[in-house]
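This document starts with one chain, in the form predicted alone, laid out as structure tokens.
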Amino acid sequence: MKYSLYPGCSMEGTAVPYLKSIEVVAEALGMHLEEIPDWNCCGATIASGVVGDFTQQVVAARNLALAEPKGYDVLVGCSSCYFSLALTNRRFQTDDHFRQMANEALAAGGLRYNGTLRVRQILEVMINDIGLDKIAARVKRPLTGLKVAGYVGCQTVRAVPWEFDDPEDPVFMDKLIEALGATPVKFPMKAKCCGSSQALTATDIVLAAGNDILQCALDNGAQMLVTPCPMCQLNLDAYQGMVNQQFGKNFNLPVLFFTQLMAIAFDLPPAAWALKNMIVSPYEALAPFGINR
């Protein structure tokens, strides 16, 4: 199985553990990933507000144009990148006027995109292409007894509603957690927005959302959260101390990328787990499985 990998900007910064774990997990499952050459930022949510939707979508389309000659599905980890690339791809496939205008812009850089690719979120690929049986068979270190809240966030399953999973009550993450031997806890806020990039301009909104999400996970017995979204991971991990200060709480819930948990369960090299990159330490929750600092 071959895919064109779109890493996105976050995986070279705050989400380095995500990229490290994606690469080793993919190899362990027989996936061949080829990074899109000379890829650029997808524009995400901020660019559309500054330069407008058309420019932002052309910026995103440049990546699809670069990937199109290979013909592989485009694999995306970041939920914001998936949102941006998937919507742009859909416009190329359904809007003739947009496709013509966007290709006029891409032509300035010697590129053209014909809308022939599929843009896919890595969580969806894990379930539909790899399959839960193959994932479960690869587990070498069953995470039996570990209670995990699968936090999908708001963009992953709502970028293209019903493209995969239920946009209001997603279940893919819970099924994957079960395949690793762990126990997914009941988590009504699994698709609640974390506040996204508002952390920079409206911090109180992000802290309030984080307080609600972390409290919900804790109330349902979670020992950690896992997510496919770099922004969700950053807001709940890096801002957890500020949430504690703002709301008088004492949260100490580790927030990992789901591929880190897969790398652990697969017993892949610890360097790829990248646990030392996490701000809230996961070692106490993982100690029963022989994982220590």
Contents of the next structure:
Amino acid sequence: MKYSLYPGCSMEGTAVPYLKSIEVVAEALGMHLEEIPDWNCCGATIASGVVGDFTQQVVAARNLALAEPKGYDVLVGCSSCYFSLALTNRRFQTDDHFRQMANEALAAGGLRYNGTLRVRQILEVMINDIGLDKIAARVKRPLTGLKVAGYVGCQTVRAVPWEFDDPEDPVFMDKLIEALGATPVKFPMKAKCCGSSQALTATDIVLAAGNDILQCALDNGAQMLVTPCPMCQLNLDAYQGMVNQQFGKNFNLPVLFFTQLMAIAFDLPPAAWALKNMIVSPYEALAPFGINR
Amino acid sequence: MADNNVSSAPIKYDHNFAQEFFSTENGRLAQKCMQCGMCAVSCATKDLMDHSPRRLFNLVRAGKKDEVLGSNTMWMCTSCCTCKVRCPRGIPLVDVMHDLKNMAIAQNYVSYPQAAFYQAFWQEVLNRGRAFEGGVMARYYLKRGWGEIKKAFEMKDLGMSMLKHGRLPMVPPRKIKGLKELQQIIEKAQALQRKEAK
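With the form predicted alone already on screen, would you show the form predicted together with the partner chain?
Following is the full complex, with the preceding chain placed first.
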């Protein structure tokens, strides 16, 4: 199975552990990933606020145009990149006027996109292309007894509502946690917003959301959270100390990308676990499985 | 908060603003709003907004340009899409908020920190082809000035722990190879967009 990988800007910076684990986990599952050559920023949900949706979607479409000759499905990890690329792709496929106009703009850079690709979220690909049975069969270090809160966040399941999972009560992440031998805890805040990029501009939003989400995970007995979203991961992991300060809490909940948990359960080389990149230490939660610093 | 006082003075509506807003890419879809308030009860940040999205759309119809473009509503939106999923009229509120942000920036309503952040992010994309997080932050703090820089120092522990864990590269990645072509594409897209809006 071949895919064109769109890493996105965060995987070059704050979400480095996501990329490290995706590459190795994909290989272990027989997926062949080819990074889109010379990809550019998708604009996220930010660029359209400055230059308008049309321009932002044309910027995103440059990546699809670069990937189209291969014909592989485009694999996206970041929820904001998924939002941007999947919606752009849908517009190319359903709106003739938009496609013509967008191609007129792309032509200024010598490119064209015909709308023949599929844009896929990596969590959805794990379930629908690989399958839970195959994932479970690949597990060499069953995470039996580990209680995990599957934190899906907002855009992954709501960017394109009902594309693959319930936008309000998603279940894919829980199923995957189960396939790794761990126990998904009940987690009503699994799709609550973390505050996203307000971390920099209105930090209190992110701290309040983080407090609610972490408390909910803790109340339901979780030992860690896993997520498919770089923004959620960053806000809950890096800002956890500030949440503790602001609300007088004592949270010590590691927040991993779900692909890191897969790399651990598959017993892939520890470099792919990328645990050194985690700000809240996951070693206490993982000690029962023979994983130490 | 919104002014709920009733005055006996005649209300002056400015329909030009409603027309201007309804001619934007997604703003036109907000014409379908039936004021049910589902967006308001679903919103993750409604408590911090000057007006809920529902009320904002009503203010558009009433022609309250300054109140709409000067409000913090669209800037508080985190693009979590809950309202978009739930809107019974299928209005993509997230995208409508993008149009409002775009209008606000274009008409110089830029006092909110988010406006500076959005512009910093876009400058990074335009100049590098990718958004280097360190670059976005630097541009943002420079735009916002000393007050914000002081706040950044208060958060230095967080920055240090990110550095320590290899989560905050200080050296930007190389610019994309096709940067010139990307800029040409953007220029053309902007021209087409302006033409379409007329």
